[in-house]
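In structure tokens, the next block holds one chain alone, the form predicted alone.
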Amino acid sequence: MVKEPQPLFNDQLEIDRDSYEPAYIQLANILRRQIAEGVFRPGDQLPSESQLCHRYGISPMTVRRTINLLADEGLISTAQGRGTFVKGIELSEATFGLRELKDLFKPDQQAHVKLLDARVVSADERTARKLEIACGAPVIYIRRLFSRAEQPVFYHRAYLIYDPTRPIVEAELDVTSLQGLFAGGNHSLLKFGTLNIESTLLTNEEAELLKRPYPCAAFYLEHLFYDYDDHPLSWGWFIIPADCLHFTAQVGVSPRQAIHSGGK
């Protein structure tokens, strides 16, 4: 059976000149929706730049911004001299976020962070290597337990470069504020960081603190943050029981995502 050609455009979708959304975002939403609805399928070529300009009454620059946006999202690819094509689903490009952790920090009366320890210690070999300092140099050591609805959720340990001009506890809370890190707070001392997630088993101490049986499966979420001189500032890790964290990713674009993606 010969596949019938799909229409180039959905005549019901228009650019709203009075909308607060830029035209390139609106066009991205239109194309994203058409991909979700199967108007354009993996391997199909999208309308050309000139066709999109003529159909929606927009400039070539607007079309290019739209194409760049959709390409960054992994929905389309461009081939010089050939055009723009819808990409197929690629599992290798799936990305997993930490939204479940972020959701734990929504402001309410159920969340509680208990400071278990905060003191200056001498950096052991591993800590010195991570923070790029001399073995035995002073560092701030901190431990805390995060609970929600009186149920322990995760245990956090961290080491921070020691700065005698800053109060110990306040310094660490400023640099690696749990609520701020997951809620997108303003951290003027941090330039960038790395995260590493591995599976682990709780130690006796961790199982007792987290009120879980021993042994118990968990996630080890290591973080390393750098300052604006590109020097390590803080290193530590979260221990999260496996039943508290799940990872979900979507590949491709769904109709629901297409409808609710305005301003993305």
The other form holds:
2 protein chains.
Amino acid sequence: MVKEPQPLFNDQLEIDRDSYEPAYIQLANILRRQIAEGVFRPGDQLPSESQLCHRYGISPMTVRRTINLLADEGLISTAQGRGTFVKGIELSEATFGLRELKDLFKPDQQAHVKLLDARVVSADERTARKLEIACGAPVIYIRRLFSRAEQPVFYHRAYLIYDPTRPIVEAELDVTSLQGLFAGGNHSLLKFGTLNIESTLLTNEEAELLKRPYPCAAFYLEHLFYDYDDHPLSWGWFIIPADCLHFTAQVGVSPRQAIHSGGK
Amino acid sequence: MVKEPQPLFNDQLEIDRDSYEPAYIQLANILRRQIAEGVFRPGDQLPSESQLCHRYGISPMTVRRTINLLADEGLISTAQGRGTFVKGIELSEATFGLRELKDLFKPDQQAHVKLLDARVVSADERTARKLEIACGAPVIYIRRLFSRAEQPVFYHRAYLIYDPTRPIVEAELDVTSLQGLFAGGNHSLLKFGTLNIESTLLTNEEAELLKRPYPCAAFYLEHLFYDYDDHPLSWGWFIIPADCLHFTAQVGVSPRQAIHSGGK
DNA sequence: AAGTGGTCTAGACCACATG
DNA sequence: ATGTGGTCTAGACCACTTG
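Mind sharing the form predicted together with the DNA? What's above is the form predicted alone.
So here's everything in the complex, that chain up top.
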């Protein structure tokens, strides 16, 4: 056991106006903690906004920001004219992000991208439908394999609109640049995109490329990007073996969220 | 072609104070649309907050709400002392919800839950570790199969803490009630939970139960719920064949977001 | 020094729900 | 009629960045 000159967890009861933390964050921490401690249980009504104003000596707008923050987190819900209430945990409200993927794609010394294919081909029926072009029209076809420490990590296949009147500028190739898509970068060509995640089996070809035994489960991550004219610009998918990726999410108040220091 | 007495898309340029839509929403729509139209491209600096105040005749706090809203959407980013900038689309910022699952679990006339097992067993090594109890300690074991229109949809297996001092109240059994977990309900016992999503192959047993051929890809959705003492209360997982579930997300400004009526 | 985002105030008015 | 959430104002002050 170790002596603790300052408490490990935050049992803050008042707003500290000298804190570097904004008042609305402090109040959110206080309420979040009270919910985590069971002071307020699912279904309970929280103190009204005016009560919170008087209790903590802050203005209505500041209380409102806190309420909105916690509502965005899915912890509470508001009903005009009735009050603010604590929500029970709901699986259907859980969200997971692609941060795990970002780490996967992150280039380092060990990372290596092998370009398997990069040429102009005729669009087949499915590709033409996805890219909203004529069947048989020319498209740029790209296939590549991403490895780390000699171990294949994922496989990527993509089809890009091929416009002979517009030379294939650097930026266009960058559309499928992995670092660019995941880390950010300014894709001034892309307006928006849709993603689709499924569970799938590796095909024999993919299993061979990825050096996995057959059968093998994998994630299928499909992407479709549109330009500023709302025309599809690129379509493709990543195949990521199950052992390389998993997604996590949380519902309710995690202990880490509730135990947040509020010191000066 | 059809005549359009009112424009299909929103080319609103001013804030309509008589609109039922709040000013901060209207401004968000205006800016979102300008970003979608390419008026502001990734990397561009947006007008400063004070400029927006004067341009649209609203107060700083209202502009701020709009800025925060768009920043939460991942469309723009702010830098204190420098300005507000349009972000390029980033895959790593996409988020997926579990709404699709909610529909899957939704009970209707066609839905049927078959209880395969429900008894007290001794915890094996893995279960004991997950539930943070002693190996061999008694736990409630539940297995069930959810079908719709005679077609198996998913398989669920769960282990619940068995506390002889606390009789198994209705609420505790409700912990794994499917409708409850997904649709909401007040789980006053559960404080928070963690979810883990993987891609997997059906085992022979699962394939048989779910009437799928082998091999077959599926989602493995693991859940671990904690009570208000931060002790694990239930651990388990859903097995959902690939053909029953997929997740979708969007990045950037989708046309639907930008085309939002702002009329009276 | 000037401009930017970030926070906050102390009220106001409205829409809604309840008794 | 009262209390609730929801929006908005017209400023203020601070922290930060840039020239």
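In this text, the rigid core denotes the largest set of C-alpha atoms whose superposition between the two forms falls within 1.5 Å. As the structure is a computational prediction, the values presented were derived from the model and not from experiment. Residue numbers count along the first chain shown, from 1.
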Residue 222: with the rigid core matched between the two forms, does its Cα shift 2 Å or more?
no
